[in-house]
Amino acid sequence: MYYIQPHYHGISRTTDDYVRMAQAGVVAVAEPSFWAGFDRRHPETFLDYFRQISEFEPTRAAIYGIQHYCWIAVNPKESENLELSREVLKAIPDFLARPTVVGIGEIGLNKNTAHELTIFRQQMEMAIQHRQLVLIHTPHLGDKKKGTQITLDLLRELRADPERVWIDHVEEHTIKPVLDAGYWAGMTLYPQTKMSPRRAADMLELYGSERLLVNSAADWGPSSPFTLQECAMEYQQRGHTPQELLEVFHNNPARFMGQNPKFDIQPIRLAS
């Protein structure tokens, strides 16, 4: 079995998670940017660690065989910040050429305030000008359902394109509406908090796998790399066929970042 993780945020893990993810059957990891676990205060933090996603973690991973990939993006917990963000949005389009920056990502919303609304939109529409795939990040807990909805309302009016559009961290209460406007969604894994993997099992056979997503996220917090696989195994447990997992840990990833001719790994079918 293959599979590759499309959200996984590897400057916060050690070198034996490359390891056992290899061990496990993993191709492929993809790293969107995200919060460093504290406020950073300087443009320069921000592009020394869009330097160590898109430069140095690719080397780190190669050593085991797997492709490391990443997003570039000022994440939704750092957005409050005005002044600051919008400075780092200017260097971000020099990122976006590099050999192994896929889109922009992850953006969006955290406690659906205002200064977060204002970077979604300048970073959507940076997206749309520079025809980037978009990772967007969606609430958590009991702001998820109304930042759905603005996240929705927004894309909309931007007139995105869906194709090219993958909205995580969607819960049972938030999957049907991205997925009835045609956007890929997603489903990030947690060992204790958030979505588990049997959770995601279930929301896998009530929707069907096409344009969705799952991904361990594995970032600070109490997380792990291997829900990925706890949930496949969950999946054939309950009778899906070898195909069947291909197409949803492996394939889809690679449909929806294959629309960046440099994602290019091949969705596989097996031999009938």
The other form holds:
Amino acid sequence: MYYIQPHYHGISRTTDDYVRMAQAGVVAVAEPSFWAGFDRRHPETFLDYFRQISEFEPTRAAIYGIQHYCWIAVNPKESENLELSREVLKAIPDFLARPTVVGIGEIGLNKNTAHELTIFRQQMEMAIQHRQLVLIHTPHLGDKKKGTQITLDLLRELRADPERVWIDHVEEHTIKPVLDAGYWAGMTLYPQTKMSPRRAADMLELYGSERLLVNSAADWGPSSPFTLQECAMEYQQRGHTPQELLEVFHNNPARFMGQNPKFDIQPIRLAS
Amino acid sequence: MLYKSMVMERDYPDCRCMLLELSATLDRYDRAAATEGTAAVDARLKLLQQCLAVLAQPSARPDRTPRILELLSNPA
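What about the form predicted in complex with its partner chain, after the form predicted on its own?
Complete assembly follows, chain above in first position.
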């Protein structure tokens, strides 16, 4: 079985992850820019972070045969600082040209504040202007429903191409409006809180696998990259075929990110 | 898709465990409240009780999870 881990924060993980992911069939990871557990104070700190995920992490992953891609953005939480965010935004177009950068993300909302929405809008406009793929974070817990609706309203207003937008962290109460509007939807699996591998398998059966992505929460908090394999095992135990597993855990990320020619992993079709 | 017998056979032990975690949490809360002698009930406890009511009702459709997530969402 081959996997693509579409949402992985290698910067906060040890090399052991890459070793074990390679052993578990992961052929590629994509690392969105995110909040690293503390608020950065200087634009240059962001730029070094972007360098780390676009230069260093690909070399670390490559040792274990894993292709590493990344997304560049000011994350929703630090978007609260408008002045800092605007300085960082000026430098983002230069990073978009780098060979492993597949798009702008993760952008969006954290607490649904006016400042977050301002920077979200600016980054969406930048993505449309530069014809970039977009990865959108939706808020967790109680703020998710409202944040998802605000996100859908903004995308409609900006006439974003739904095929090129992935709205992440959907749950049972937000997945339908996202898919109905034509966007890609991502489910993020946590070992303890929020979405579980079994619930994700439920939604794959309820909504089908088209335009659905599954990713592990793999960051600085309690998380594990192997919830992806747990979900695959659950899906397999429910009687789904190896090809159906490949469609969800390898081919869908390849199809979505493959819209950027820099992502050159093709979907796999098993010989029948 | 799993058969209904398989769902119970496999998931019942986990459900039992989660139910006991929940009941122990509520007991812990009650003991703390009794020790502190406070009468006010935490709003989150009321929310949990509303969610438990959803689980306790017979449902014509398998939609308990989105209904509970709606209850746990902040007002729009």
